[in-house]
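What follows is a single chain, given as structure tokens, in the form predicted alone.
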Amino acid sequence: MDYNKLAELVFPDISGTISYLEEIFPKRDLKECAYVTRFAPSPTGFMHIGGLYAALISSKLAKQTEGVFYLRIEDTDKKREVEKGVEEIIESLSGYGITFDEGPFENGDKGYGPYKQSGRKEIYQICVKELMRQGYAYPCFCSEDQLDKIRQTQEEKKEAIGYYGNYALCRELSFEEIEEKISLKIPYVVRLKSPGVAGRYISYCDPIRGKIEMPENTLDLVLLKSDGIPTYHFAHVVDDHFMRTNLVVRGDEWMASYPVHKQLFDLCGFKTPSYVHISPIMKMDGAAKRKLSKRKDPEAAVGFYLQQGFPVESIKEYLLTIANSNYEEWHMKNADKTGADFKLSFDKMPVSGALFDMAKLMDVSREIIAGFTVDECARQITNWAEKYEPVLYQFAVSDEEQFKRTISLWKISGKKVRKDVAKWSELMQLFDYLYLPQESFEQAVVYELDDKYTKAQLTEAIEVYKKDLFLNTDNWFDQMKKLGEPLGYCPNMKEYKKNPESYKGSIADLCSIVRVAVTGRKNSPDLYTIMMILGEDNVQKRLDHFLLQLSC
């Protein structure tokens, strides 16, 4: 076979060469140890958790190096791609703080594009040329119907399903053959002609797992389909060597591809980069381990958390705490640093599937809130709310200063910050009292007093408090004893607990009954400021609409 003749009758119109690409793609002027690394997803779908762990981990890398971090993206597949697909993965990202030096937009092209794969089509075609011209490449004209039966006459005599040796029908064509067959416009697909041999393994040592061997690679598999557009196999080790990729990070699901990437690195005459395969994030389902699904968890998607409302502080920090086991503790010994002062290393990676724990991320960011500034919070809140939460975006936007002092109210207890809130969704939840308008809270209220108060006995105590609401002053406790005593509440509680039956309740019980008038809730954070935000005419509707209900 003539496989430069061969290659002439299949790529005619493909005059470029790989030295031509090496040329105009040149190596990049970066320190020798410094990481090239990429996020390469297909805009099909909504961002994976999974997809901005590797993100955040292949940012890091290049980062800590002075490398590069680019985005390409990898949009072979048109039937399954989605409008502005391509603007939803800058834009996930982005939310979380998480940004490329090169990529398909704006002033992102620093020589090494186009970084979207359906604008390299040239550049593959030109690169299985030459594997053509090597005879490491031909056409094959199976139909779809004979690849079924070779698969079916795999499955009844148990061997491994695919095509290779023996049911590699196209292999051996003659060029006359081949020739007439493009002269009958018969669709065909260009396959890689594996030079693997059966039972011979190759060793790869993965930086988290170490060495690993596997089979080497003995498939014809397809390079370009039938359109001319490459398989994902043979594009990404096209793009990766002509962007200069050095580290790619990917799930451990793709390790098994090794050896195929490897090969084709190896035929092309291509620096095979160093792989990473990082492990998948799991969930619980009862006693067993899965991995997050699309379909079954909506906390799979990058975009739940932000609707959440979970600072982007607080899943990029829990995220490194998965990432490398010893973040804890360096953060516990760096309080004053951030996650972008720590350096992830390989070997504190997780060779398992790295769990999700809700509660834990919760802790965690609860943690991050409470190191927040009210300043801060009311920005984040006030952003996420304009788009999450109308009502609360009103009150914020309203009157600022008032704002501030519900977020002081609720995070700061005395010299002590409350730990509370872990996402900004839970304002409305803990914090409706403070944030809803009147008339929708009234609808709102829960009554949870105990049993051991009668209507009578709360009547009297609300139409009491409600003639002098004593708002204006500093001692309002004080004055809350002084009205207190004569309806029979202790105004001492070391006094009331010796004499429990002397009275009808102690001063804490009168301040509840006022506490659930006010808020519909047993447990707030201080009452008297509280009613000073609401201001008296709230108040005085609330304790209305409190004694309507009794009355009902």
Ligand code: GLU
Given for the second form:
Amino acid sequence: MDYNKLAELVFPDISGTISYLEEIFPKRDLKECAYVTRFAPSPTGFMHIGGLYAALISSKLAKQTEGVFYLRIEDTDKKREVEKGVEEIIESLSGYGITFDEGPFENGDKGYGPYKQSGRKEIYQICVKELMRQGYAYPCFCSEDQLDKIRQTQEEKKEAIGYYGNYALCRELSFEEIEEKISLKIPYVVRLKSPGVAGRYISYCDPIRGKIEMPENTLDLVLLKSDGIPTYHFAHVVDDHFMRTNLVVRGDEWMASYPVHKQLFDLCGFKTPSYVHISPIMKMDGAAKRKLSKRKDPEAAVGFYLQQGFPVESIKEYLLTIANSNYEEWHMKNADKTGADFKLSFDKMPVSGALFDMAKLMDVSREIIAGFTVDECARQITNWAEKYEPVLYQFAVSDEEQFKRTISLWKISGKKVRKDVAKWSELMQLFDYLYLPQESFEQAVVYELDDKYTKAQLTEAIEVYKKDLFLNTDNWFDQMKKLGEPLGYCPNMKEYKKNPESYKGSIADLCSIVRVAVTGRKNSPDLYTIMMILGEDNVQKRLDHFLLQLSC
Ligand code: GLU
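Can I have the other form now, the form predicted in complex with this ligand, not the form predicted alone?
Below, the chain from earlier opens the complete complex, with every other chain and molecule after it.
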């Protein structure tokens, strides 16, 4: 067979050559140890937390070696694409502080684009044509039915599934047969003519997993689909070569494809980049570990965390603890530094599934929020609430100083920084009495005291208290004692403990009654500060409402 003639027959309009491509996409001028990494998602509108994890690792590896991190959009499957899918990827990653040196955006083309695979059709065809010239690619006219039959036979005979050996019906078509089929406009794909030999092994070194041995690829896989669009395998090899990627960081579900990729790099005459296969993010499901599933687990979506109001700092911090087992220890020793200063190393990356533990993320996030200033909390909460919690947003923007006072209240207690809040959505559950307007809060006032007091006693306590509530605010606690004593609430705790039966209760009990009346809760940060924030009117209304509830 004259392969040159075949290549001209199949690709009459393609005149470019691989050496031309080598010229227009030259080797990058970088330090020898600099990594060129990429994030290569499909624009399906769904960003998996595992994608964010991979992007974080790739971008850090590029940054810490003064390399390049770019975005390549794998949009060869038009059926799965959604409108604005690319913008969403860029936006959601930039929300996590992950930015690209190059990519399909304004000013992102630094000479290695187009960065969307849909714009690179000619580049792929130049490369396939070259493979065809060398006898490593051929057109295949098999119909779906024929392929099904091949598979059925293989299943019956318990043989390896795929297009290879004697099953590769179009492998040995003559030039004349191909020419005729093309002239009859029979649709065809272009397949690799694999030179792989069954039983022969290849090996490579994965920096996380060490030496890996795998059988050589023997399948004649599809390189170009019938519409001329490449498959992932082929596009990956061509793009990573001409975009000059030297480190492919990808999920370990792609490990099995390494032999075909290695074979394609070799046949095209390209240097194979290094490959790091990162383990997927898993969760515990009962006693078993399983991959976080897009379908079953809401927490598989990156958007879930933003919606819940986890600060991006918390997510990044947590992902780094998963990415490198020494990260937490490093951060404890380097409390003044941030994750951006940490250098990832392959030998500390998990080999089997990395476990995503929500309780741990919450702990990490409480620490992160505790480290924010009140101003930073106010800024982040306002941004979050604008999108997800309109009532809180109104509160935050209507009086910023007042809003900051509420933050100080739940964040700082005397000299201590409290660690109650892990995500902004918790504010409306933990501190609804601060943020809900009076009308909505009224329904939330829950009468939940135990039956230590009769309704009449509670009413009496609140009635008295209500009257003199804001009289002497300088010394609120003394005022409470003064009001409580004639009602039978012992002002002195020691004394109360000695003779509890001589009193209705202690001053702490009285405070507790008032606390429930004002906040609907038995526990809260400093009650006096809460009342100062709420203001007299508001507090009076709540006490009235409490009395109303008691009288029903
Ligand atoms: N589009 C592929 C994915 O999203 C890319 C895999 C790779 O990084 O090569 O899984």
